[in-house]
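Taking the form predicted on its own, here's one chain by itself in structure tokens.
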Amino acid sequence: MRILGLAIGLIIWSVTAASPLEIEDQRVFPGTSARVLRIISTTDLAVFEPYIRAFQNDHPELSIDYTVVSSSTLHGAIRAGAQFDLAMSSAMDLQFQLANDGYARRYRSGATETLPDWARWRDLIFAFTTEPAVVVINSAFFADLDLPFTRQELIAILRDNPERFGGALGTYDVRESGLGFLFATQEDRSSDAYWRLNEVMGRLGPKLYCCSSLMIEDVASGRLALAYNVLGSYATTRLEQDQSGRMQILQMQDFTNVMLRTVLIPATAKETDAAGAMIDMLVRLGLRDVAGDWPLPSLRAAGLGETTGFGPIRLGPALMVYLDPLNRRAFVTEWENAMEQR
């Protein structure tokens, strides 16, 4: 079950899977014919709607059935044979595993061939955004404190001010969140401070979340002082709506996780031509040089690596190291020992 509850608790039956699919949101965008492109995605409907509208401008005959689920639910549904024409996820390790294990159809076009090697794999999986993980804070909690810009600085602030930050920190529950697990395992590989930070947060009774949007909302409302490793695009969108002036986005300067949002065509897809056309549009927008009004950042997002020296997490077999059952169990056990100290 998802932590903290979901605003929408819809349960529907997938077309071919034998178990119910837990849905966060769903909407059908009608077209002019009986053809339907079915998309399962982890991207919030409000974020992806402009892309659907743009696609239907060129393909008005197609209805779009857009279903939002967690990354873990998406992964399980595709493995169980649920019929969708496109699967889009922020958990690129789970997506890569689907492609590697034979749950994706090959697709190649002039658009996909323009992607850099790190943004595609064997014509099975394609990236269309790069998104840094950021820290979001409510500045009211940081009055008279220097803002942290490295993990060591964050550790010091949290350690020295337990009365201020106790019960006011948010991060992913890596047991439930595929994206949270991806960020955690990549940070474990790349930052010496990762486990020390977990231990300090664990002593302060952190709140554990399924997804970025809920964490960010709780920071904006003042229920949290800090949300750790949330999606930068979601944070930016919410910051633009913030009326209090207290919400701030911090990008850690010692190391930044940069996730690739990816798309694949499941082996069960029926509308493969339409799915390919949607991939082409996403790739073209993903390679744009000018940000424009699109909610999701491009693959050429400015500023990546300028302060950190780190590029995007690459698509490749290394993503599956922590998905091995023994490795995953060992990682989660160590994470639980650090995070659940109360």
Contents of the next structure:
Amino acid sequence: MRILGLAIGLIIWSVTAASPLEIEDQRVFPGTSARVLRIISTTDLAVFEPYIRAFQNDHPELSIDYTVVSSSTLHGAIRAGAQFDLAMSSAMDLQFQLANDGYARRYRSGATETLPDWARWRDLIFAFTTEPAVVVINSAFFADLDLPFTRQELIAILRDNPERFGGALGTYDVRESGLGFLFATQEDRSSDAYWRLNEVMGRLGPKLYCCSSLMIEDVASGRLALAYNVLGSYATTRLEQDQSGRMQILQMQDFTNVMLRTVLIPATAKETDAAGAMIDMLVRLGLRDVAGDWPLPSLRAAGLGETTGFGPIRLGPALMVYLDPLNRRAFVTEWENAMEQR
Amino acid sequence: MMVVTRSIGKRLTLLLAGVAALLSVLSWSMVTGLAREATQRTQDNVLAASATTIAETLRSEQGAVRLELPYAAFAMLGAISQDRVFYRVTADDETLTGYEDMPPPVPGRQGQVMFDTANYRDAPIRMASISRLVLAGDGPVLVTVTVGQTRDGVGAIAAELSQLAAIFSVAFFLVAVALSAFVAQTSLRPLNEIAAAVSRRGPSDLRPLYREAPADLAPLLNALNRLMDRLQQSIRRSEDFIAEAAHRIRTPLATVRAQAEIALRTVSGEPEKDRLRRIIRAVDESSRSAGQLLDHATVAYRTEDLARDRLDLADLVAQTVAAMEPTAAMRDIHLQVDGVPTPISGDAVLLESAIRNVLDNAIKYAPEDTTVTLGITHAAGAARLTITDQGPGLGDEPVDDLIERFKRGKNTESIVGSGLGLTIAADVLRAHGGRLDLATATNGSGGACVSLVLPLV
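Please supply the coordinates for the form predicted together with the partner chain, as a counterpart to the form predicted on its own shown previously.
Everything in the complex follows now, all chains and molecules, and the chain you saw is the first one.
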């Protein structure tokens, strides 16, 4: 069995070594010395750049090599032993599994000690944002309709106006997006309306996306009437730049998933001190009281859940339940049945 | 020579503290063991519940074993601690899902939860496994669900409880030591009280000790009382013996002296007369010594149960001087008395004997044709009778030595004496609450100045 595991590991390693990661974006922020802090992340470069600048203000000697990948690529790369000093992801379940399976390095500092219990696990994984999943709409499509504020209302509107919303709905492709899968599974667990909504959306021929930013872009441009389960933080940033004035963010009142963006130090890390310093900075920003100009919300913003009442998704072994291959296959099959009716 | 070993109190305290320390360590290790056991059982229960919950979902679907990991199965593991979780489901030794390289489960009966401890991914883990037969395809398949969890949470709780127990044990030990010291002191108090009562007594107080004492100390007290009783009897017997002996010697001595006087008058040869005079002087001295021995015994007797009569010191002095006048006259010594009425209380016989012995000494050591002065003064509630002579004085040696029995000054070789005189006087005065002061006379004669100090009434 162990030989088999080793063999699989070797195969994964050779595959990743042979073919480079599916990189979405990459940039090196040069520092004054040869030291490089290698970050692998799912956070868009534009969103995270202010954090890198702030970090380099305090540590000008460090170069930062920032690589953006999808959450499943990130998960696979770390499991395969790719060398990074920091792994940052919005897919809590995948991050948690890395920590649980021993791919993360322990880190403890005065800053991490101040994190609430729900925002860290075993000094291996640290949360620094709370980001709700929201619905983004283009109000042009809702001209003479009441805006939906619960899933029931959303289902009713979609069901009553198939000609208007046909082909104009967008959501995550849970097979591709780790975050989409996390949102979907958590919603499955929490709300019975989820599958009925999927059924209704499936009949309307939804467009499936890998990432929040593309979905939001399509809503803004009018290609989509509604994007379901997108990252609130990205939507807010995009809304500020929106010229048309037709983009609108809706937060479901019946239930809202709140995701924690988490960071961990992979076991393969070399610049552990620099990685720790970055975690400390992120944690301090995560615990800030004033919103400020930072693109990502703080832990306090949605952590107390004044709109949802549910609080963030819990960091714990239960996150691994849906990652089980059998469970995942069963879930994806059911999702495909609902989504791909045409 | 007394050999002092460690005190009973200290030994008792140490012994009790030792017992307390032993009990503290015992209770600490017991609590620690129990805490470890209890926390381990808690984890086992949760692991068993988790494995059972997963096993419950096992079913056969189109000839294959199907299962669905229930959310609750892992949520409950996350609820008790932040421990890493591993799991594996096997069907007839083939891994269906989970961590393939997990240590194999302990074989057990179907439906029974088995527990095991192993090392996995660099950490000790606790595992619970349960097996169930599932009917699939061409026959029953034995499916085993194993759920494992690291033991950090359990260890942390057990360590915390152990630390708490350690603090309590130390506190218990400290309290026990304090109580031990208190108990040891309390139980030794009667013994210390008896010791204090005995050492408080005067040098000649040999009365039996009557006081409350614990049963354990009664034999000691009885033995002590018997010893004192024997001592007292023995002292009394020897005093009786001395008195009897002195008395018996004095009577024949008087006869010898009388016969020698008669012989002195009848013989005519000067050498014979001289010889007889020497005999008479030796007899006198012996008689005097015998008298002093008798006085000493009397003092020992009478101080035991001292009379407290109202007396006038001046009267006593006058009577004694009158009695001693002939002896002084024989040596042409003038006795000068200077007294005022001085009320004192005590035993007239003893006080007279004390004055007589001091005066006798003065007359004996003073050169012929001199004056011995007896003066009575009052000062600070005390009456002081001072007897001053013009003799050779007390010499250089410490004056306190002279009061010791049979001890005589170094400058007295030429004069016959027993060395009892001052001892008798000192004993009498001490029994009356007074004292005997010895000094050199201040009148420039260099003679001795002996003061008898008594409390005034």
